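Only one chain is included here, represented as structure tokens and corresponding to the form predicted alone.
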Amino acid sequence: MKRVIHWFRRDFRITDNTALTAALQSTQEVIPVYILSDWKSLHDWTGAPRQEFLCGSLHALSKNLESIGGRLIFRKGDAVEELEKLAAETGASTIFANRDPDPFGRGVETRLAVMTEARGIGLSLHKDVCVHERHEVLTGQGTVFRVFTPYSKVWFSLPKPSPGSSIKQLITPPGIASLPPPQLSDWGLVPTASIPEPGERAARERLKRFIAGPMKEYGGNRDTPSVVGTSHLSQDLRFGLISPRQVFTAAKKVEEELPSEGRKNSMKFLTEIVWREFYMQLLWHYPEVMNQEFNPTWRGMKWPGLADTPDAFERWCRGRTGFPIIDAAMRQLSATGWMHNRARMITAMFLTKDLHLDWRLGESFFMRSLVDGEIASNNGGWQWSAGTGADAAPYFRIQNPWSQTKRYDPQGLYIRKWIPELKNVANAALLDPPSDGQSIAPGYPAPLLDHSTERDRTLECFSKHKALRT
């Protein structure tokens, strides 16, 4: 029987797997592979959450494998070298595996042509992590789109593959040599965050309860940090427990059945969705965005920092600003490797516009605290909140932590949930400065700016930098 490999990468689960059910649709003897990273207690592109998560979705993978009649395989060291052993040793003939989107990621895609076309054996690319990806969301001149609307409609217009089924048998040749599945302190690491429970039946169970909720205030709620009004899929979608696919699909079916106003509330999640492909799109087409302001004007500005306070940058991260909204958000992802959409744009602009510190700094701290961490939609976001972006918000447009307070935290119940010293400040105290700029409780910081100050200097530098480059 013709044996072929599966490649795990990013595509944990055996519904809708676009790549392994094309293996299986070529034979029944599949080797299903995960190779493992081999770096130790530092990486600049994730951390303890996200390798905890990675971990018990492996775990919950391989379950999955099993009760099917398969086996996960593990193998650590570099991809391109581990595939070309295991399919040296098991006489496999094709590589079969799910198209990345990252750099990085098509890197490695990029080596592993060669040596499959060197090594005779046959390699089957699919696409998966995306509804639409790289060239099929065109402008009508066949070009990429640079601003997100009309890229929108173009994605929305197009015609929706349907989410593919549960395999249900897959089998493995016995003998093959597997280390055990990951554990954290494998890189060296130990867990720093409260993360979601992993594996794709969690996954599925927290689409479910989405579509069944919060879906529908969708549109109300997102902003409202307190509140539980997102979908909690994002971790989801990044280790692929769950299909873009799916998610499209389930929301549809279910906005048939909504008033108008559910269904807007459904087409504005959706929309999130294309957000995620968008900056996906653009990263494949643009990588140079990993190391440069996707908007050339602003290549090359200095961000000078705060001269009188060298330790911002560590003050912001510990959330020990003496910016109530500010510190909750930092917080949170310290305590769950998650944080809120709105608080990420509002820590991101403060950093950048308020601290007047460069946003990779930013980018790569993100990276290495969530649990979620996408490396196109992180970079696709910091860079929107630095004004340095696609479709970003104007360098001028700067948010004001104590107004954001003030229209989605105004009782304050997001702030008190995560510094436990303001619990019982009153909640003007929480939404404008303090008049005398001192701390506005025992064991909390003072503001360590003042914004208005910082937003005028943020306007200056901009500027500068603007005449400089006409």
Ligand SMILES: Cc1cc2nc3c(=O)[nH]c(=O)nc-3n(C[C@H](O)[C@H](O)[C@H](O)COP(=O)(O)OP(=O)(O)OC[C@H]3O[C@@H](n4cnc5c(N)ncnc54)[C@H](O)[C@@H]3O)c2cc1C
Contents of the next structure:
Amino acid sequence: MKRVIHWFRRDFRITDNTALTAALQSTQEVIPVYILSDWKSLHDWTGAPRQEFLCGSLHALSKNLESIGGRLIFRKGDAVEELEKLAAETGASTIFANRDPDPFGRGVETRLAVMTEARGIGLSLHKDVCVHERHEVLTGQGTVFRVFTPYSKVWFSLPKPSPGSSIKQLITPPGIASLPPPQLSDWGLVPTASIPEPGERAARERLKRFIAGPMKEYGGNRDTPSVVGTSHLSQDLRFGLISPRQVFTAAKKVEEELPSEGRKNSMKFLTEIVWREFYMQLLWHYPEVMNQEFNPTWRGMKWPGLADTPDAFERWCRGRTGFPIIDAAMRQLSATGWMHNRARMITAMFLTKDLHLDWRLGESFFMRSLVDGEIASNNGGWQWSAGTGADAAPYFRIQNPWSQTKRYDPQGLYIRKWIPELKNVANAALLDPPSDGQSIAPGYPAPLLDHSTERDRTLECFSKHKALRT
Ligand SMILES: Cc1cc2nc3c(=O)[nH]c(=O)nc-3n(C[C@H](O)[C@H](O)[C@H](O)COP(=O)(O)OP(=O)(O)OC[C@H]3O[C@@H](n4cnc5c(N)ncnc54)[C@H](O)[C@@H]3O)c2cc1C
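I've shown you the form predicted alone. Could you give me the structure of the form predicted together with the ligand?
And the full complex, kicking off with our chain again.
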């Protein structure tokens, strides 16, 4: 019987998996494989929460494949070389995979195309990570959108693909050598955070729970970090435990049953899914954002830091800045590998506009710490906050961490949850800088800077840079 390979990359599910379904339409004998990168040392972006979630999700995928008659093969090394070897060993005629929009993934796909062509092996790559890929949502002139709102209008206007069904059976030929499934210790890492349950079933449960409850009040709750008002699906979308098609269809189905107020909420939620795809298409069309500012005006900007506080970055990472909302957010990140979106914006703006540190430092720390670290969204979020990105917050719109606290955590619920030292501090002390500049609780640091002074410095830095370039 004809055999083919399905190469799992970031699509760890057996329901509505485009390339896997296509592989099974061509034959029943499928060799599912996951290839661990053979990087000798840790990449700067590799961190325990995401790798732990990856291992757990691969374990769940392996079990799911076994339950339908298959076996997940693990290999380690350069993906193209390993696929070449596996195809030669097994006589597989075609390699199926879902496309990856990241520059690294694209690079591998280009090399894979050369190898398969040279070896006479078929290559079948599919759209799966997005509802709409990079060339689908374009302006009337066929160019790429650089601004979100018109992008999202076109995105919503396009016909949507329906999710596919679950795979019921898959036969993996016997006798194929496999390494054991990866473990966190393979990267020399140990668990550091209490991460969500990995695997396709857990992701589907999260989607179900969100759609049945929080989605109906998403618009009102999504900016309140103390409330579980968002979907917590980012790591699931990151690893393809659910597809964006499943999310879109589930939200739309409920939307039809909702009164108009409820419909606005689901629309707001789906707009966030569109942000994800907006950033993915930007990264695809402008891969240079990985190294430089999207907006050419800000390329070459100097980020001078705080001259008298050399440990400012370390204090930001550890949640010891003396700004309760910042510290709560950073501690949530290290405890769970996840941070609320509003808090991501506040902490990112604080790093760039108050500490005057390069957004790439924060981008890298987030990638290392996040269970949902997604290159496109993380880069987009950081450049948005730094004021250097596509459709970004203009540089002069600088969030004040104290006003943000008053607006989004007025009762200090989020702050107290993550900073035990502040459990018994009066609310008022969390909402404004201490008038004497001193610590507000034993064991908790005094604010390391004055926001309005640093705000003025930021405005000056940006204006000077702009003047130099014009
Ligand atoms: C500085 C910064 C860094 C970020 N880094 C990442 C990252 O590495 N990975 C990541 O998935 N998201 C990132 N985001 C976007 C956003 O914060 C998270 O997607 C969101 O908090 C995840 O929680 P949720 O699943 O409950 O989101 P929900 O509010 O339920 O949104 C649903 C889904 O939409 C997508 N989404 C939501 N908001 C955004 C957004 N602003 N940009 C792009 N996609 C979005 C996510 O896939 C999310 O799961 C970042 C934002 C900022 C400001």
